[in-house]
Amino acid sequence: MRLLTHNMLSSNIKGVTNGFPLLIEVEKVVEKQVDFNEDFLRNMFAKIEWKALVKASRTMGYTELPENSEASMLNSDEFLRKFHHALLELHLEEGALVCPETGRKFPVNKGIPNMLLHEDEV
């Protein structure tokens, strides 16, 4: 699971008001090469919750993203490459996503998060 996906997911358990960002429990991280696309990164930048991306990338062992960001950073090739790596090339292969409010764990197996709710959570 890419951090791009993680940045878009939240816990939808009945009664949960603070289901974002999901915490990450890492068992296995893999890096997968993805073609660099500046236009895609520039378009996605405004849609990304930056603090959640930074926290998730650090949980997965990548510490190169700055704590804060601003649109002017999109003019830096170095910044774009770090953003690209964190957003698209880091993959949570095995582990879990954890609801920040309830502690409910959603397993991630072979890079696929299982966000299905139990009957009593709907």
Given for the second form:
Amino acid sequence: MRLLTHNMLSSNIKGVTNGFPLLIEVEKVVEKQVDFNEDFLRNMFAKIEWKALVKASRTMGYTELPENSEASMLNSDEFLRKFHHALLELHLEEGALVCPETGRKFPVNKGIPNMLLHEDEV
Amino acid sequence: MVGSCIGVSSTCSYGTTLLWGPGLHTFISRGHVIGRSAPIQVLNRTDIKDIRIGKRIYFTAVSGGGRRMQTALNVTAVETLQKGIAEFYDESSGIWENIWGDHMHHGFYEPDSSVSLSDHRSAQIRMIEEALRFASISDDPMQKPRQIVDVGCGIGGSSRYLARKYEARCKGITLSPVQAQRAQALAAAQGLGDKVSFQVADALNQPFEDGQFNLVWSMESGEHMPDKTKFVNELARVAAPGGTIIIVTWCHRDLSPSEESLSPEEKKLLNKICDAFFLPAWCSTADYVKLLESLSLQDIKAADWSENVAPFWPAVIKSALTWQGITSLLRSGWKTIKGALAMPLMIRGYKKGLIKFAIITCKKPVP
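Starting from the form predicted on its own above, please write out the structure of the form predicted in complex with its partner chain.
Following is the full complex, with the preceding chain placed first.
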């Protein structure tokens, strides 16, 4: 599971007011090389929750992303590369996503998160 | 977790890994039951007589003394359905893929054409293209979809096709872990590992934040949704402003103004099909349109494509009757076989005008 995906996922457990962002429990991180696409990165930048991305990438062991960001940074090639790496190349293979309010764990196996809710959580 | 069951001959309480709550599928493998009188061991799934949605599960348990007893259990409806769906597809995905390829949906044919099995894959592609055309999805680089969600994605056939066609990112959700795994593996093998991703998730509770997707795609998954209102609500919620929703699904015929419901005969036929394919109650195309209207979605269009899919089921049956088909079926589980045996029911339903293959599309307004 890439951090691009993580940035879109939230916990919809009944009664939870803010299920985003999910915390990450890391068991296995894999780095996969992905082709650099500047247009895509520019497009995504506006839609990404930056703070969530930074926190998630740090949990995954990548500390290069700046705490804050603004659109002008997209002109820097170095920034784009770091953004690209964090967003697309870090994969959580094994671990869990954790609901920030209830602590409920959603397992991630072989890179696939299982977001199914139990009967009483719906 | 501990629960209780009403037995034919005794009451017993159950130990862990059995029966209750989300672990339903685990009772199907060996489990250990602590009885009131003696330890009871639940046998494996082949002893399960009948799984009915919302009703009782009957199974045989063997007491410590070797006595077999029939005992029964109430199970909650939705959980059974979800587990049933997941297991049905866990079980049958492989055989389907072997014979039909990675698209788990009907092919689109010229009405009254007779088709050979070799035409089916291109017909399945055509189905996707016709659906996109019906919904007026643009190829234009500035207007084509960039983020797509495939709701009920199977092994990701649509996801990969759409991601490739529009050079877009696609997320697929399915109840079946086996399918999600297979979908991801196929994506990686086709060099789309970074464009498409799959999650095990519930279409009635999509794990996404609001407004994420320019294209919300539901290709023949709507029929599995027990709560159509929730299903459509979620499709609308995750659609981005200006985005398009495409639903291709089986419905029953629209009711005439004087009718309150389908005839008892019609209901009976649908129930048999529901049973075999793990489908909850059906609704009509008009019901979907009403739901979309109630959510203030725009440009709502619907069409009946029943004649364009009619050649499909005879082709599926023909493939099942080939040597490859039969041996695959025999190697798969009971659920798949039961599904296969129910295919003539689908044909009967189409012929009677009871079952419709429908497409419904709409746009989410820009605020």
